[in-house]
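The chain below stands alone, shown as structure tokens; this is the form predicted on its own.
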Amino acid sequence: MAHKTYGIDFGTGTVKVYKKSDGIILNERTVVATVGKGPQQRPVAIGDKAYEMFEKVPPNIKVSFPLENGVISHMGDMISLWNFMLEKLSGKRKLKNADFYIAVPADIREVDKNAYSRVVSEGESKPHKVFLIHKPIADALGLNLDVENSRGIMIVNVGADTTEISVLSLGGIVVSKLLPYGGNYFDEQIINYIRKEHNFVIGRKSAEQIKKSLVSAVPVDEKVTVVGRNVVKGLPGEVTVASSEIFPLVQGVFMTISAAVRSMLERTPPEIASEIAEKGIYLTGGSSWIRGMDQLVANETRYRINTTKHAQRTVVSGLGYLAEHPKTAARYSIPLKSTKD
């Protein structure tokens, strides 16, 4: 019997679905938006709509991000994210006996990997059967690497929780580091510097509007206006940030990263370290399109970055990849592994 087959990137900013056969059919925040408490809470809106919701809501609904530092932190609302998921996947037709390919970072505990299978498995799908991926071999295969026969791959993922780094040899992850840092950093710094700085109060979404204009790798010069309350008066008004004030508040953070990857080509055999040297490190993730990061990780490596303009998409193209080619499938699904002592 065939089986319906889905990739699913459940990532941090974002949940994309791949469909056999159809491609990406599915983009939506990860975002849940619950009214109640215990037993009584219930889902008002989820996804594009529930980020919408998002700094508006009284006090009665919360709007959560049950995404956190690449690992899930609330398994109530994971579940409920993807059973509104699964209604738009299959409309009122209950979706049952599907495969799901589930992309997971390498670089977290076993436990927390299994939380994800957990989140399909235990929602309204009734799966057939769910596998898991590491996430740096789902972005190898969605950025049409070699991944089989490939000795060297260096892929930095930077999404919008945190930063994968990892290194790729022969179908295998030799070495895969998980850093803390990712777009969402940027913009707590912003609304903590403008609050202290410029006695004003702003949003993540003003936070946010700031970051795609000023925030940069490298020093830039312009400025962006944004709405927010004024601490003093108490009154709503304008701020005009300049890039400037910006860039020193992320510039370690980017150093953090360029340490990183040095650090992860230090710790990588010479041989596979050779053809990384000769191909490039390749840069994905829906927050690596921020300007000059390419650049910089080039002038502190001094190795040639590769981007691409698909950079989001990249690991659930690789899950499609899978979704279409099963038997290639079964080398990269990681097993499931009991998490009592």
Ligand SMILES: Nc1ncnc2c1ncn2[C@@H]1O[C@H](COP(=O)(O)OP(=O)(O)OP(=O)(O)O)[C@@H](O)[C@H]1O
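These numbers come from a predicted model, not from an experiment. Residue numbers count along the first chain shown, from 1. What we label the rigid core is the largest C-alpha set whose atoms superpose within 1.5 Å from one form to the other. Compared with the form predicted in complex with the ligand:
- After superposition on the rigid core, the Cα of residue 280 moves by less than 2 Å between the two forms.
- Once the rigid core is overlaid between the two forms, residue 37 counts among the residues whose Cα shifts by 2 Å or more.
- Relative to the superposed core, residue 298 undergoes a Cα shift smaller than 2 Å between the two forms.
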Given for the second form:
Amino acid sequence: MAHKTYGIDFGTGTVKVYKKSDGIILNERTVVATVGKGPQQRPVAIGDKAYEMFEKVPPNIKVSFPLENGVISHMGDMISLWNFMLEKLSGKRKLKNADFYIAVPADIREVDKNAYSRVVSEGESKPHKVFLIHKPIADALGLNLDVENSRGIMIVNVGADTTEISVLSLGGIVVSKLLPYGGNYFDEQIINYIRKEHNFVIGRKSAEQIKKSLVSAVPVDEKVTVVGRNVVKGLPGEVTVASSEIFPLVQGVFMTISAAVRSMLERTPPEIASEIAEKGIYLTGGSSWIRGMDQLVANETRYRINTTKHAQRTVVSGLGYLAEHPKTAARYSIPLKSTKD
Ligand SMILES: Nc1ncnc2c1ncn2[C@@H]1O[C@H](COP(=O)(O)OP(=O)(O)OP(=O)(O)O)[C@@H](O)[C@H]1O
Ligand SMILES: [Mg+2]
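Moving from the form predicted on its own, what structure would you give for the form predicted in complex with the ligand?
The complete assembly is shown below, putting the previous chain first.
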């Protein structure tokens, strides 16, 4: 019997799901809203709907972000997210015996792999097989690159909590480094700065809005106004922020990312580096859309940079490719759990 097959990219910021034969069927915030505690905990919303509840829910509803730095950090919440998500994906019928490809960072620790194993085994719907796929491989496949035969591919995936810099050659990962910086870091810096310098408390959503408009890897001259609460007066109001205020807050991280890319290139064997130089570096992940990111990495490395309008979807598209091509998938799959053979 053919099994339903799904590819899941559990990003720290957004979860993306590909269903075999159907394509990408879900792209929502990795957020779960629950009521109750311990064994009584029950999900009431996930994804964008749960995110909408964030910062305005009554105290009996808990809104949680179950991943940090690209791996599971809150087990109970993650199981709630998993159960609710599968229910949503399968409609009225319970999802049974499905196969899953789950993207994980290339240098994932054993304990973090085991966390996925627990989620799957403690979840309500029992899967047929679950495979882990290293994210850089999925990313490269999602970019339609010839992973098997290319001598050198460099991918820099700038996500919500992480930046994963990887070099691939002839179907394998030569080296990969996971930096604990991504778009969320910028949001946090913005929140802290506005509280300290403007005496305004703003929410995560407003911070993200400011980031998308003002954060730039190269200086720009723009302003944005958001709503918040004045901490001195205790009243709601508006606060206007200029890009010149934000730039110094985030400059260090841009430098850290580009220095890490440069240092990895310096340690890459020449025959691999020459092919990377020929093709250019691939920038992916939602935060690769930050203005000037491509220009900054190009300046720092002197390599050509390729960007994509599918930056948030390349990993899940690669998982989708594997779901549609089981023979290729077999070469890259790390078996996690086999409930039935
Ligand atoms: N236009 C944009 N400009 C700047 N940042 C953006 C833009 N669109 C999305 N982002 C940011 O991209 C990030 C999400 O990207 P992505 O989905 O690749 O991350 P993720 O996979 O959830 O996280 P990670 O890979 O770190 O676990 C968020 O921080 C979001 O604010
Ligand atoms: Mg990601």
